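Below, in structure tokens: the form predicted alone, a single chain.
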Amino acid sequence: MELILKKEKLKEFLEQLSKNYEIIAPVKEGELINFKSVKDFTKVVMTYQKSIKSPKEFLFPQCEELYKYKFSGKDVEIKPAEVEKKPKAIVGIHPCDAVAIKILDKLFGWDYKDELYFERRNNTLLISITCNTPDWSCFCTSVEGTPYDADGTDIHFTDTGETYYIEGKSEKGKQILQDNNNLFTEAKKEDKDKVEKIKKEIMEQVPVKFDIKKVTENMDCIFDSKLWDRISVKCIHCGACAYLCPTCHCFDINDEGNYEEGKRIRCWDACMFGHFTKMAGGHNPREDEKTRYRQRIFHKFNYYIKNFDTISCVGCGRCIAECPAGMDLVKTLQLIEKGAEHE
């Protein structure tokens, strides 16, 4: 299903979907993109280089309540943890934070299904749109990825100018499309045209940096390399490349309360954190930044691989354009390319 939407049927678009739902869009605070509860939908900003976080916080919250407990003598009464009922749409949402949310899917269904996550994501609608302009630190293209791939979502937009390009990509999708087809057009031949020359005119700009088979192929052989030594030192091991990461899932879970009732939380961990493996008797296996450091790339290009054959890893580049130390995770994977033989 192609359609055609008027830039200015937007905003009626989205204040239909909005019955049902509750729109999750990117707006513009300050200088800085960020997704956002929306009612104003002229605040909506469908055209943006990156946001600075992706949305992944609407299906994986920073910190969420599990469950709260109360004593009774020795009756333990348990409350599960209840989501929100009303359905999230996210809209505007880039390619590659679209692809992580599948690489989430797999690890949360894993050998233990988070019921939490998946009422979430079940429960929520995903529109996304092509990356017109890549910001200087994207890698989509290296890591098997593009910016306009709209695999794992239900509706995608491409913006060609005056108009919305708009593509039908789940059963869901379609019938929201369908049950608002006053709003579209069908899209012709020369409309089809002009998107396949914007992904070409696009993909030029995100040229490949690095061949990720012969990463992924020297991962095993540079475990105990030196250049762990070289890369990791700039390192502060202040987390924020996790933070922002699309993928990263890291958690902790703490309890909160009295002898008499609490609550059980978890909140966002990273492997960047010097106390993230320290154990309760006082070691840690990963005191230092080259083994954390190291433990991250394994994790996204090695570990990942083994255990879901994907990478973990969507060249989104927010690692890199917010790192404060100046790390450049293309730098470390263009290393790791050439082999050990080039310590």
Partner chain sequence: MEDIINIARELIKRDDIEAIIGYEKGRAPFQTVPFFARTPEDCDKLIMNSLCVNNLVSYINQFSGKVAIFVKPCDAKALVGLLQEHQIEREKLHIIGINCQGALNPKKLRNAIKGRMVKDWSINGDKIKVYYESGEEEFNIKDFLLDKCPACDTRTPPIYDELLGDEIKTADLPELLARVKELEKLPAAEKQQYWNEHFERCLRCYACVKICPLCYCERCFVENASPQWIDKSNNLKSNKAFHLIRAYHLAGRCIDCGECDRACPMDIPLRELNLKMRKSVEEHFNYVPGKDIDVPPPLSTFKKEDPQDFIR
Contents of the next structure:
Amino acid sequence: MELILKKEKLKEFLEQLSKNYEIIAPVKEGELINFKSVKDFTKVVMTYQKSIKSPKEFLFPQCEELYKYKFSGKDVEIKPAEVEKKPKAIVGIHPCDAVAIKILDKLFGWDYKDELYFERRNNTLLISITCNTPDWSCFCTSVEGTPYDADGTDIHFTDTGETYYIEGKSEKGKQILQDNNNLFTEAKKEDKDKVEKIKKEIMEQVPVKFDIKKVTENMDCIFDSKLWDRISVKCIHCGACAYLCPTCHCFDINDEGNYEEGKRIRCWDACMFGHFTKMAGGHNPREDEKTRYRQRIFHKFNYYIKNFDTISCVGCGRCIAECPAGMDLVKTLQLIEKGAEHE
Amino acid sequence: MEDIINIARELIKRDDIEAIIGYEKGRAPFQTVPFFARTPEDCDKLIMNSLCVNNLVSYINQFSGKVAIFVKPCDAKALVGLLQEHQIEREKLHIIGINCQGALNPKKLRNAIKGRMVKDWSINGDKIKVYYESGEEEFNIKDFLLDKCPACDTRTPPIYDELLGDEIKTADLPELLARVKELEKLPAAEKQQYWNEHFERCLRCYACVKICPLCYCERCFVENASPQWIDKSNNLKSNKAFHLIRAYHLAGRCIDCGECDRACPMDIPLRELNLKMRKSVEEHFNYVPGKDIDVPPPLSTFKKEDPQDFIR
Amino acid sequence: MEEKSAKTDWEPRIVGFVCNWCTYAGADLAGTSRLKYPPNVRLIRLPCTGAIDPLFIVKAFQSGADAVLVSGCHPNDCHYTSGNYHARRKLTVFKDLLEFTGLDPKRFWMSWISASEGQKFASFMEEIVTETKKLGPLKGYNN
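Hand over the structure of the form predicted together with the partner chain; the form predicted alone is what we had up.
Let us now look at the entire complex, which starts with that chain.
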């Protein structure tokens, strides 16, 4: 199902959509592009370079309550957390971030099915858009992705200049397009050709930077390489890369409250922090930058494959673009591609 | 600065120097990244220009031996701070100071080229020349300076073993604290709203803390779990507490290298908080950080006649 | 923490960090002298004002304090010679920071009250409570 939406009708489409969905879309805040719950749809920026955070936080919030507890005498009263009931529509998500959600699905649906995550996930509509503004840090094409193929979303947009070329992907998506039929016109062959041309042009802007097969093959024999010492010295072990990453999902569970009542919460945590693996007795199995950085790379390009048969990186490039110390994941993977002997 | 490679090669040949802390070219246009040269061959990669933004001082303690380090004036001020607080040893440092006319903001430059593919770039005097696949463009360095640079009054490092580059004359500097004074004039409610909007965005990635050359505590107060001063929750309440205490811990110590500002992915204007502390310390105790190694930092000492107008 | 909603029956909560040797004894004297002062203030006794970390103050605001007081020995009278001088420097700067980020200056108080100044303690508490009542409940710290 391929349709055309005039750009000036986007607002109307979002208004229709907002009757049933809370609209989450990219908006400009100062210099940053950020996904926000939007009411004023004129503020929505569909064509943007890179949102500073990925929209993963709308499925897996940075901090979420698991339950509340209250002591009364010898009893404890427990009140499980409730997820917001109104469905959300994440509009304007780039293909890399959309693929990331599929990667997260595997983790949260693994041995234990995470109820809170899936309650949100099943209640969320994904409307993706072809990324036609990749920047220097993007490398989706090197990790088996493309800037236009948003697998797993419901509706997909492509900005063709004056109009959006719209594809209904899922049944849910197709139904929504059907319901708002009056806003669209049928796509013609020349529209399709135009989109194909755009796809080709963008692909050229994101050249393949390494052979991911070779990288993942080499991972197994590189654990003890001296390479890690060299490349990790620069790292200042902050959590910027992990917190901005669309697939990083480590969390920590904490209690916050007083003697009478409180809540159990889970918050994002990052393997780059020194205290991430610190144990009660004071021992820290990953004490230095080297072991922590190696963990991050191994988790994404080795352990995740062993567990879920996919790498856990979508090539969005946020960790590269925003690293204050200039750590470069692409460079690291290129070194791994060459193998340990080139250290 | 063509001679830096030769200088570095001579230095690394010396038995006592373990590494040279400098910069190399990064992969992105206008990007330089920290680089640690350990062999003469490594030294060929070293560069030094107005795009070398990182403050390298925080890397010194990663090395056990003596290191040579390239420092801009603001980085050298951080060295002064660390020496004042006995965090590094002067004998284990060979300081290569650089006269600085201001460092450039690589992100701003990247925005200016509007996504065009950059083949190369070069800096000549007050112009930066960008070579594209086809054609070239010239930009004024003045328009792309980091926020901290225009008002900076220290163009020569306060401490060095050797000094590179021509002396830089400055005149008619804009006022460093202009923005702070502007914010001070806002009514309390607006101040609160301004900062709440910023603090609310905070991710608590602690990039500001980790990049800061003067935040060297082995265990930061935010990592402390008993007592848990700052909640793990990322909400306004705890973000605010974190930022207040972070800024306070740098009062009288922050030398305004602006690294926290640059590191923050969420663009929180951390420098404004730090500059407020600078202003406060200067007003009340007549002290400016990063100048003198032998003077104790203002909050570790006192005078009997310190002002106390607000105390009843 | 109970809700601080209806302004009519709202009573301000004041947290006072006081030193063991002077202000705490001053408060004691106010009590033994049967001086009357508003019960809104909760005192937390520390060995010395020099031991006050600004984190305490932030934590107090977070936990629902509408105003915070720090009080200790007069200059030259510190039991530990110089704790109050250090506190004075630290809190001068920290007060500036609190105000810069939007806290009303009348929500953070500091005083020197000696063991013999029971009267000063009582009237100062009276003043703080009156001023805080004018300002209403603190917003923006405890949400």
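Computed from a predicted structure; not experimentally measured. We call the rigid core whatever largest set of C-alpha positions still superposes within 1.5 Å between the two forms. Positions refer to the first chain, counted from 1.
Peer 1: So with the core overlaid, does the Cα of Glu260 end up 2 Å or more away between these two forms?
Peer 2: Where the cores coincide, Glu260 still shows a C-alpha shift between these two forms that is 2 Å or more.
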